[in-house]
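Consider the single chain below, provided in structure tokens and representing the form predicted alone.
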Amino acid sequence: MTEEAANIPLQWVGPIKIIGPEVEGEIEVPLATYEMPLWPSTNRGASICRKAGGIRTVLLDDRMTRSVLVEAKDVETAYNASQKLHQRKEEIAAAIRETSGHVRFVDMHHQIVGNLLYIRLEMTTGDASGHNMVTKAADHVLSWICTKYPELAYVSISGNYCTDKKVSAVNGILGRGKSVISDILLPRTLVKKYLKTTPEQIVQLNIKKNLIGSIIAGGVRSANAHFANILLGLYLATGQDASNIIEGSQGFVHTEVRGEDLYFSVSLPNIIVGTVGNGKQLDFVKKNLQKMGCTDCESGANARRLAIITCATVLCGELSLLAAQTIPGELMSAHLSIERPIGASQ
């Protein structure tokens, strides 16, 4: 086996100007891409948002999961099992607490499905996105919970129920990865002379397109445009999990109109991103993450922030594509005279 290294295009934009109670200030963000339109697109986003005072971030839950999987001899057995275990639960955070320094137990859930007992352990884990680490402690409490309950058969340290890396309800509702929301109040003025649209348009765009369109697609709570295109651009040039885009991608565009102008936010529920761990150690995304300031903060702060900065990008490249979206033909003309190839006759 070889290993190569993989050249993608990296870009930097910006700079997004991001104001909450954990991040304020003007911050480039990279974006590693063979999506070229994406790079002046967001760049749009920043720069209109900038010129009105910038985007509100704050992060409202951060946490990671893995649920483990037994199984018991019929349904009582199971149930039996999960209110016990529920009321034990500071033996199972200090159990957590035993395989690292930096996980802390936050929750747990269960489900049962006939014998099958699914629990879903939930935990903060500092600066990394924690896979790893969840998986450790996961692995901990299970050996555990089979020693304390010989009723119990052991079936997989993954139920699914996590959720890792698929779409599913859970994550949303439950929480896994930070949990941001950024919003923009943009006056009119501004949307109409930067983005050639008006507040009014946006909104509906958001409502036809967002929203009915991702009812009629089956979509699971997703209602945006191309949040999977930011994150994977961002997640590639920090040495995040890539496949953690599945669940980063479902979240939610609201607009409304405010008086002549435009309010426009972003919620996502599922970011997963790490300032350490693998992948971390690349002398690029070592001075991407610097760059951005995500390596200075005290311990747990540097991946929060830049889950927050995540978000507000997110925002500036899912408002600058909508725009395009309603005015016929911008967008591929955009991308015909950014990706299409010199000489190229078709």
Second form
Protein chains: 4
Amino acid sequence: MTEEAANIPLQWVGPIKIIGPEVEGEIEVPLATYEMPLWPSTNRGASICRKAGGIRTVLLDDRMTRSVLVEAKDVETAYNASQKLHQRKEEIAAAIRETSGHVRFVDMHHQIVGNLLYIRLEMTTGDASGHNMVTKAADHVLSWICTKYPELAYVSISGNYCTDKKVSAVNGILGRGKSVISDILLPRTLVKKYLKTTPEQIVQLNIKKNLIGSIIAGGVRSANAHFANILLGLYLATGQDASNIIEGSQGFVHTEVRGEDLYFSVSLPNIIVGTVGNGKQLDFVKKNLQKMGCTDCESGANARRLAIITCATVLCGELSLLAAQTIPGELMSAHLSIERPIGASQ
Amino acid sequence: MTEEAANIPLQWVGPIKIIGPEVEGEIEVPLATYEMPLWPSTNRGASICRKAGGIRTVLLDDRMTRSVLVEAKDVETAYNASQKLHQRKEEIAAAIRETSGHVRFVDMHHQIVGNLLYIRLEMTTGDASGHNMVTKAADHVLSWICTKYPELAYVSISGNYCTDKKVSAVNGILGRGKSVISDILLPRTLVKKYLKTTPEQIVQLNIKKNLIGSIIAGGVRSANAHFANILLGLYLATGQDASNIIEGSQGFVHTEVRGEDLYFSVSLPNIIVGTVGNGKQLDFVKKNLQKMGCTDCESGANARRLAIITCATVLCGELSLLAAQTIPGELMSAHLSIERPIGASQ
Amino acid sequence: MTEEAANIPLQWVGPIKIIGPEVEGEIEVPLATYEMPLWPSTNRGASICRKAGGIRTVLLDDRMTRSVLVEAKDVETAYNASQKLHQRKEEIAAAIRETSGHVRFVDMHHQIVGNLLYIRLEMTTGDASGHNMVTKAADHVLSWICTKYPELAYVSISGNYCTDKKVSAVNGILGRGKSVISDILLPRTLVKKYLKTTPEQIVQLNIKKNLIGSIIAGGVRSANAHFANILLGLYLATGQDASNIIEGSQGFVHTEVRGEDLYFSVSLPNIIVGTVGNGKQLDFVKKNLQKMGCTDCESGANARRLAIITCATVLCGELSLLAAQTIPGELMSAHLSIERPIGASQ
Amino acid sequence: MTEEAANIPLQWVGPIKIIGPEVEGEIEVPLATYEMPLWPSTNRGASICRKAGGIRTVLLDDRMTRSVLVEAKDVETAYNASQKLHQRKEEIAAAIRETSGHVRFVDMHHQIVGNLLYIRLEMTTGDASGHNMVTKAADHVLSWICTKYPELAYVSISGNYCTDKKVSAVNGILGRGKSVISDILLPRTLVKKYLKTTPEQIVQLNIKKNLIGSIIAGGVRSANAHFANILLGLYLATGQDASNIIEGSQGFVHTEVRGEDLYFSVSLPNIIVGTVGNGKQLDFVKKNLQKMGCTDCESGANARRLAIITCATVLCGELSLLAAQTIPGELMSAHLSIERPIGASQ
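Same protein, different state: after the form predicted alone, show the form predicted in complex with another copy of the chain.
Shown next: the complete complex, the earlier chain at its head.
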């Protein structure tokens, strides 16, 4: 394919113990990264979560999107067309189905700005992350629209209301990719023994750093410390299009002290993962997906399983980092002890 | 280091012809990605830009940040402390300098929320991207603060007002990493011949998709089609912490028709790149950085050179994709022709 | 009622000539404001729009919302409850209908964060803006939910996902209040004669100021110069809860040069107006609404008419200000000539 | 001035007891609003805060801004000009001083997007809110710039990077208007007796509604329930340009349980108020400002006093509403008992 490669160091972390309606078990997870502290840190989170009985993880929604963009001569024409299109959802669903055996229409939303009509097509795409599948389907629907409605003219196959690999609020509100949430109740004794901190300290840090700190930084639909690191590591190790960490990392940590214990949750409202398609044909990717049990489920269930594993892994990494940041000096000394041997150039 | 690795396919694109005050020349650029169409697409952009005389690229600013978080008993105490700290910038600069020969204090900003005081320390970090260098320096400053001002208590080494690997407005407004802008004037004849479109069509698409489309998607300080793809490819190929594409991809395309021609610009207000530190010690990374001329400049200039190359490469990739999206059906057929042989599973 | 009052100066502007499927005619509009230049400026816009044949205005959507907030012990319980609730939409619709003869269920969306369940109830509220009507209905639904699902506990009657009087992306994406768009094609001769500028200059200013300027300011779903001023004036003059200008002013200007002429549009995706309820019983409000023809239509149509008039008025004010800003020195000299006689204290 | 007026009902609330470095005392505050429940609700908050010893309020920063917009032929020219301008701050300060005896240069920031240069001029404006004062000064600076730097061309007197009356992150991060924070420690007994709730319930509601709820709604730098209502009422009663509630209401509530008690704070990073200028010459405004002690301080101190009073009042209103929302059914029954006699149409 190409003679050269970027060989990103990869280690397996876990096992991550997952419980829940769709996936149960202890699963090892590959993370490819240049940031070595990610491995022991995620492992620490995984370890305490196993001791606490496992991470409950639920997949709430699943759809991939592409927003086509057309324009009319004025708002009235654009509006009338939008109304007619919503009455022809079945024809649009049929047109989409023609483009692949794996793609199915789910829903459709639109926005009008002056004479511009943005149509956000939502579909399931089986085990594929679905970028190309929805583009192909959208391309077909767009031709159909421009033929049936000569009052609408092509502007773009993608109007950025999808939205792919860019900061947005729309993906979390209308859904894009998989919506997954993990939570766990951690006994105080475990928190103190293994994380060297208390439920109260983690809850306070989450409020002051992840919630308030993100708000004053001018973030959008984001409240976490480093979801991005874990997503990137797992995406690279499993052949994902890692640019999708941009919107994927727009997720939330919510915690509370319950009695003596720590309730800790991680919500990922829109992550994009797949087990077939670009990147998945590479040998090491195939092997990694297989080892995670993400190759032999029925269509759609492999990608859902991968999303569930991803969310539970993000919880482990986030829990560990937050715990470390509650302790003065801890983060730096952990970094130094891990990186010094190999990353001495700084 | 690790026995396993994620071997991300890598190809060299370009050469990218760059002109400007700091970097001049034709430079080949390595992109590691699972998305094969990225290579020919970026190459197409690079080719037309060479024919047009090169991409003017300017580095505007350079600083790395870490925001520590402390708390007082009330707002008055927090405010008074903040005022005193601003009067002791020289002592803080000295404390920072003690932590590394490469780190230098640049400036300091703060935010107060109730009794919480977020202090954003800004530093130059030589050729390092500087995550660890600023953490170490911030750790030292934080100890100093908590010692000198017992009315302030430690909350976190990072208060998310830095902000690292998360969506924000603060990084673009106050600066984080390198601020770089590339622009070029493309003659109409080249646009028509090589991109099969017109300056007017690209300008219109940029307005309707990148500007308006991003706005209605609820984006923040973001107006582009796929900066993330090019950043990711280049970051993986050069040993960068690719999680930083999250805020790094929050940048802008601005275009206009000038007479008959196309003015096309790409602004990246806050990208994080380095040529030493984590990841840079790997053989393929060293080799790639060397081939790009990013190893033998004076301290700081290697990383600046890499940032300039990054921005020019992003321009090539963005120009090519936007051109393709002006033409109905073009994006899909390009994808299919490139991916079919290897990515047949969809 | 109260012996004292804030007596905000009020002038009628227009008439505003409106065309479109729901409202046609020339309508005078009252604006109450401390900023005197708003009247002549809006009048200037109204005048040129009359000459150009009127402002096409379309109402696209109409719903009011309240998001209740409940919590479960974990995500699985919250998710299961959300699924059951979506299957009982008819019962929820019936519960809502019991609370008022004017309120009707439209749709329901939710978000889950960890164990927190935000349920966004959407309703039509006749001619009322509907704040209290949806609160009353939501209160009833919330009691019903907590009774039927003892696994869910009350957190708040409003979870800020509504969202009322606060910056958001959700109101524009899912809808809240009325969605209205106005547009017009202005002949170049009129633009030059009456606005002393050109279509090209206005289009360029809109791109560089309203689109790019708003993006770099870290705005969210907002691209305009001063929608807020016109909304405030009209809201105060017609008894509206003017705090709703916050999310109401999150709207867009889209313009283009068409041949020789100027296409100019104003999109207000979520404005809240009503013709009955708080404030509407005051004599001057009644009189103003009556004069605008917003009291004798069938239920719901009065408020829709007011929304349509509002949008067309916003277009007049925005057009005039943008035109002024294309000309160096113009804005300041206009302000000075109007304010000097009465506002001399600066 | 005008024969007609919008006569907004006005009541005095309080007294608000304020303590702090700049303002001390019990001050009555006028609120003009169509929403009657605002008065008793704010009074309830004021009452408990008096019993607790008063609201500590600190003004942290004070500046007004206008961002002019110019363009160059390319980024290099724009960047070089920006560097030269920063070296001539003293000349710019002098040019600004020429335009009014009350205006003084404070600082200057800029953003470059391609060839576009946004220059954000920051000034103090005495007791005026300063919209016109900074526009006049910016107009003068802009002429000076275009004369001195013929390579820069006028685009707009305002480039939306100011930003006035629009959602932004820039105003909170770089400052615009007054930055004010109020806080108070409320004994548990008072919270239980007068607010019928507990410190824990208010803290939990603030986290789940104001912090998380605002984040998932896609808010930006905003975490509160109804700052807007109190700002609007006070702005209308004191002759302010109430459109500025848009960015003014982008503020934060931070609370915590301290021992048995409730720490409650309200941060308003960027509110615009003045005691001279448009609106202030009206008789009722003059009288209201006088009664609040905002007319006889030295220049600048009147407006600062008004900002401090505003923030303390916002705290009272916010505290009362949050307390009510912790109790099922409370909000609705409070509204009904207050509004029924006069607002019966719903």
